[in-house]
Amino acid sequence: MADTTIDARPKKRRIQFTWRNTDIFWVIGVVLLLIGSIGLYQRMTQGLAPTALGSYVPWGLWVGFYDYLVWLEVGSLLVFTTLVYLVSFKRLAQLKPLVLFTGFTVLLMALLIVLLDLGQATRFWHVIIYPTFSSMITWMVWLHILYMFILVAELALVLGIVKMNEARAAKILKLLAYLSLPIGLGLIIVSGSVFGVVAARPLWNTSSLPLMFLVSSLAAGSGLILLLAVLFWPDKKSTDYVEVVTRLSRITAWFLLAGIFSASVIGFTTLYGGNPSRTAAMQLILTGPFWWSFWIVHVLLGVFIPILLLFFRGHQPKWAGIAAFLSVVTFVAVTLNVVIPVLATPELEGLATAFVHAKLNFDYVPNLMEWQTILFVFGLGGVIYGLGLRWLPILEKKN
């Protein structure tokens, strides 16, 4: 007679582990957090101490990292929404999930590099709490909190967070798009400025520079774009991708342009303003121990190389997407050639020497320390950027 018993044992269930493509982004995240967390603990045990910044030198690798990031975040978000709900360019609004999601990673970054570059980081809630609206930072810390609310708004509508009617939260969406854009302006302006009405520094001290991070800004966004939009795009058989690929291409190299110009502006006026801590502040930028990094790095791999590749190859997508890579990347070197070699340069002749102290040094180059902190930003970033990716509706959700 056959068994016919059951066996009520429950069954084992085998969590299977698919890998894909986006996967890349946490481990390498997690790659860069465990070379980075040395770095970290020594600015959480010491604070500024194991840095190589001073008093001549207050600020170096980690604001350069924050404005570039600050670019990249609303950069991005002001070319994205003004070609979307203002030039109604419609194909491209299936890629706001990525965007703002994108976005969302890239401020999380921004903002823990600054609050590690603060001394003491626990007062940060003081600019909040105790305004002083005389002075930029303050304004700058208003506008990155509400507009860092504005993005998490239009993250949870567009993941589905905060369930509502699709029409509403499609009014709301918009609404809040709109919002974003005057926002972001000052946002951009205002970290231009807060180096702009510094009377003290006269490379700074200048109407043009908070224009130049404006330009640079959406220079740097649109590339972004163009980069998401060649790595992500749902459907690369469609004639869409192509159509959206090569006209932000256009858009990038244009953008790139109007970097050049505003640059140049600014250089040319500074070498031939007579004012010599503009000049020498210039030419430690141009032909300093690190020229190589406005050259090579920004100028001819940042700017040169994909503004040819953009005109010229923009309507294929491998040379486009490398284009936006090496701009993006690249950037970086402008932030930096703006923060660092300015306060690299005495504003008294014969102050470098008047008083001899470790911190007392107007040489600056970022230590170990220093890019290990910024490696473990960006690994935690990379972290959250990958692991979102994989769990939440970005990718799969068409708006």
The other form holds:
Amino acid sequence: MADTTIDARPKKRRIQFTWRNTDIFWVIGVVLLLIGSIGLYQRMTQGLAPTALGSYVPWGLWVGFYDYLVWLEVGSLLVFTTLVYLVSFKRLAQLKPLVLFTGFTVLLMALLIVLLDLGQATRFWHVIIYPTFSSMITWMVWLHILYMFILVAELALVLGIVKMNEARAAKILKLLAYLSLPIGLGLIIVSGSVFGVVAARPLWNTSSLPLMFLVSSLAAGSGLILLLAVLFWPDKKSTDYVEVVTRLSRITAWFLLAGIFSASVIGFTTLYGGNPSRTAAMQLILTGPFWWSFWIVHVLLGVFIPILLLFFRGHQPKWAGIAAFLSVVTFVAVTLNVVIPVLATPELEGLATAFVHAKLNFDYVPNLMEWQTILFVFGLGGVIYGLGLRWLPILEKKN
Amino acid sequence: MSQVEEKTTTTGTTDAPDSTRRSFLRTLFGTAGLAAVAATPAGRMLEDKTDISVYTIGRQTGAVPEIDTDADVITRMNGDLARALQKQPAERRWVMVIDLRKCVGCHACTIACVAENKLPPGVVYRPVLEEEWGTYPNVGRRFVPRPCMQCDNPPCVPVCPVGATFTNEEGIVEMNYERCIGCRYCITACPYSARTADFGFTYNDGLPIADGLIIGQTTADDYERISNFEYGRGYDRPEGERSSPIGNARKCHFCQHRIKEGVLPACVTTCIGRATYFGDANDSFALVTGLITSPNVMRLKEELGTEPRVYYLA
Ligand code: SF4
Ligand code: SF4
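So that was the form predicted on its own. Now I'd like the form predicted in complex with the partner chain, please.
Below is the entire complex, every chain and molecule, led by the chain shown above.
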């Protein structure tokens, strides 16, 4: 797809991607919406009953995807803002509308998924009017909403929806960008702490987990920016393009290495410590029935191959794009492996057989309905993204 | 022994019109003075606390039985309960003691709890875990009933984003179903897996409708849908609706609705092995106080600092 984006009419200021090419997002989106609507219908009419979730594994696919999307949405903006405003990587700035709009779409998807995961979804507003600030979920929701406001404000200014003189707009944009850094950082740390503070689950209950969330989010986020650059860069014949891609490749590769380091620290200390309640969950990740999701999907396809490609072929946009795509897409395996195996490890011996019901078991495997609902959310995201790219001045050059 | 006392020692609750606190106060102050005194804070205290030989629990009044250490444990605990209910709620410390040596693994308490709280499929407050250890022929086995531990330092409470679960003034960890958003964070945070989510099932789900052939089907379905009385409130499950407690987290609450009426929790009265005890650990004469001060007492996952109020005798 990347090659088709090369503009056949380079003198034109607008449209690097023809309508037909960006339309692919909403076309695929509509298809996913149709497939996914069956799952959504079941969710709306029967609540969480048709899911494979239960009382012993109360969080699963949807929470995993929520965290994955948060990593993407916040990580991409953190990396972008840092590069453009703090490191003065000015050439990247022209991607700002696109990065913001991508982040915004992903944010909407994340919020929708987590809303669907609530047993009493119509009461989501309770978190606003009856907040308990000892709960990490309260912080997560509040920061997420705050983050959404910042993003919307930035988008409104960047896309010219709110009119004001350019100098003033630039000043406010800079301010909003700086503000988004601590809020985004907080959001990632807090979403890691949602798990990290749970003393009942020894593998979660480590201070390195929120940090691992941060590093992973930066890796996934920089991969996303690289992917966006490869897909949508205005003038692919320019030297700027190659430089941007090469630099982003290096950054992504280093973040991936940092991710390996932080995950290894957690892994080795857990296994070496030998505390059965910690090692049991870790063994489940490494050698359980879904070992392939960790070793093949994440380690091989998501980290190992991308790192090699990024370090050795990072200056070639095609390979950089493939590496970024692989890394971004497979990162969901990490969040799923953070959430599910820990819950699938019984807290007390004999629980699994003490009282028998489908909702009281530890063998959680996401079912078709859950996947369909995910497809619905991605479909909706695709439609919003496709229509946004089509109707909003996102792909215009912003210097 | 008077008729009143006799009835009390066997059931723990009784009608005793002659020995009500009101009549005691009436004797003390005269009818006219009673209204005036009772209306003042001091009067209310008097109503609540002065006379501990008679009690008013819920809709019932009776004489508090004397402490009889030789009585059957249920009889004795009924007396303990009556005494405890004369105190201010914050002065009570409800604890449960489970004697693992006596539990025969019959699961009667589990079922009693399901019946008492009308728990739907998939929701359980007090499963009985079976543990086995050793290698044949040197093996051991025990049964561990696991209610909510009513932790003094409950990890499930601070994680709730909306304050839907909290420790009440008697130290029991309660649910506010109307507030709960069903995020299930508390379920992940409980180290004892003592919380379950209500997914909205009923036992009649999926049964074919066969009027006249499946006897009692309609009645059973109706029965499932009418209210339970957790927390002293009625929560019914009308067909097609997904109102609370469906979609919420649920947990054992030591049968508060029974305690308020002077009745022991359902699991305690149903236990055929007399393995489960309940009472106020702030009462030195209560049966449970003696039990939890014995050296063979233990609590689950003590190292987490949750300070459970459920003690096990091993
Ligand atoms: S046992 Fe679990 S549900 Fe009960 S109070 Fe303790 S943490 Fe909360
Ligand atoms: S499920 Fe309900 S009680 Fe539990 S943490 Fe969420 S809102 Fe609170």
